[in-house]
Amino acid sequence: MIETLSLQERLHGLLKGRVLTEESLASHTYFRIGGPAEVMVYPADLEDVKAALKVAQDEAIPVLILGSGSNMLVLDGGVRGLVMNLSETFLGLEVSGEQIRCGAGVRTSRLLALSAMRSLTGLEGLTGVPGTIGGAIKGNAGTSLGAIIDHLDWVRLVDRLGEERCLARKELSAGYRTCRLPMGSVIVEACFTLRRAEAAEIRETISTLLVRRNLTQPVEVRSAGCIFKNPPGDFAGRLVEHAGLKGLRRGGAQISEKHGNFIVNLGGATAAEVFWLIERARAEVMAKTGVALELEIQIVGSPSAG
């Protein structure tokens, strides 16, 4: 067990940003589920990020990077170690010609809106994708129109030793819903090169995609987005539906009746209930189709306190 008080005191002395203890992570994720963070910091700037990572490295403390918590299930026991919350940091956006430089804490919806306003196309694949740019890059988020990495030039990050690095797209070895970043690193900025197009056409594409999303996904209730990656040549939601699991409920959690690849929080759901549904879906799909579903969401923390 980490000595929380001494860690908190050390971080208070080093950082300009806020330092919290036993902060509920349920209030920091889209699911609204999960236990507390042992220590959570809101870095004020790049130097705070470097200092916090150096402390974690020196004291062998695990670090979880948190943006908007859109693609994450925090287990009921919470997260031991340090949670670095970037939701209030790295919010800059700068347009120069066909390039956009973007802070990692910027919401995907804000970047998309800016690109449309400036008549720049290429990021429409982010339509309806929640979260921040840093998290979207880490998971190579996107839709059938394309992924965020497709138009990425470079990312600036801080590695676990507290050193800044800049990596070009080709160095990230990105694949479907994956991106290889240096272990323990924190993305702080990204640069995209887009193409000129008519703003009205871009907005029409975005509007059409949003209407389709609202019709096919359970946007009216809490979820963490797609639970599983689509297997090659198929769709995870179709496989879960084929297994007869749409609508299956466990406590306050339910496999969505609208889309088989979503688990929703109907109110008061626990992470244990969500996890039970995940494992049930994987087992049933494997038994009926022989397909091993791979998680798209990130599951973090411990099942119970202690």
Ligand code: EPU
Given for the second form:
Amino acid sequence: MIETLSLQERLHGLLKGRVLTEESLASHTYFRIGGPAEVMVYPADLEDVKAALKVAQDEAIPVLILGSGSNMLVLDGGVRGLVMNLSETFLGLEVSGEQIRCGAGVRTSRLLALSAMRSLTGLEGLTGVPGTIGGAIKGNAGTSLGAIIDHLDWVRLVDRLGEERCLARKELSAGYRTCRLPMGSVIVEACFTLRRAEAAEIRETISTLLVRRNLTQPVEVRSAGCIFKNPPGDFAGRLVEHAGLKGLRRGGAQISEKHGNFIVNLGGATAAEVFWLIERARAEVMAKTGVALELEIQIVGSPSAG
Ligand code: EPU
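How about the form predicted together with the named molecule, since we already have the form predicted on its own?
And the full complex, kicking off with our chain again.
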């Protein structure tokens, strides 16, 4: 308790941005599930990010970087240490010819809308993918139409020692829903090179994809998007359906009846209930097909308080 207070007080004195304690993470995730963050900071700028990382490094405090919480399950006991909420920081967007420089806190939908408006094509694979640009790069988010890192030139980040670094695309060793970033680093900015195309065509592609997504995914209910990565040559949703698990319910959580790779929060679901369904889906798919499903979402925190 004394440690918690001193961390909060120290950060409060150092940072320009807000410092909160025991903030419920449920309201910061798409799932609307999760326990509290011991300390949550909203860095006001780059200097705040560096200062917070330095304190965490000096005091050996774990740091969780939070964007919009769209691809995350926070367990019911919450997250100890420091949660750095970047949803209100690094919101700049600048177009220059076929390049767009974009702050890490910008929403994927905003970047996509701007590129369409400026007749720049390439990012349509992000259609319907929620989240911030920083989070999207970390998970190399995308769809069958392409992933975000395909069009990335470079990212600027702050490493866990508080040093700024710039990495070119090839240094990220991007793969399907993964990339390699220095451990504990915070992405602050990214630069994309796109191609010119007819704005009407870009808009048409986006709206076709959105219609398809609305038909096939449970967009009207709280979820964390796809739970599992697609295994090579197959689809996690198809495998979960094949295992007969669509519609399976545990408390307030349910494997979506619409899409087998989604778990939805019907209201008041706990992380434990979601986790139970995840484990059940993995076990049944393994037993029926021999395929080991890998998580696409990030699971963070402790199952219970204390
Ligand atoms: N399918 C089933 N049963 C289901 C769900 C899907 O048989 O319950 C079959 C479909 O019929 C289709 C195939 O599986 O033949 C693929 O389904 P879908 O087109 O819905 O795409 P997906 O591979 O399940 C991927 C991304 C989604 C993205 C859609 C856009 C992954 C893990 N998922 O889903 O991304 O929105 O393409 O089409 O790559 C996310 O990352 O959070 C996410 C939702």
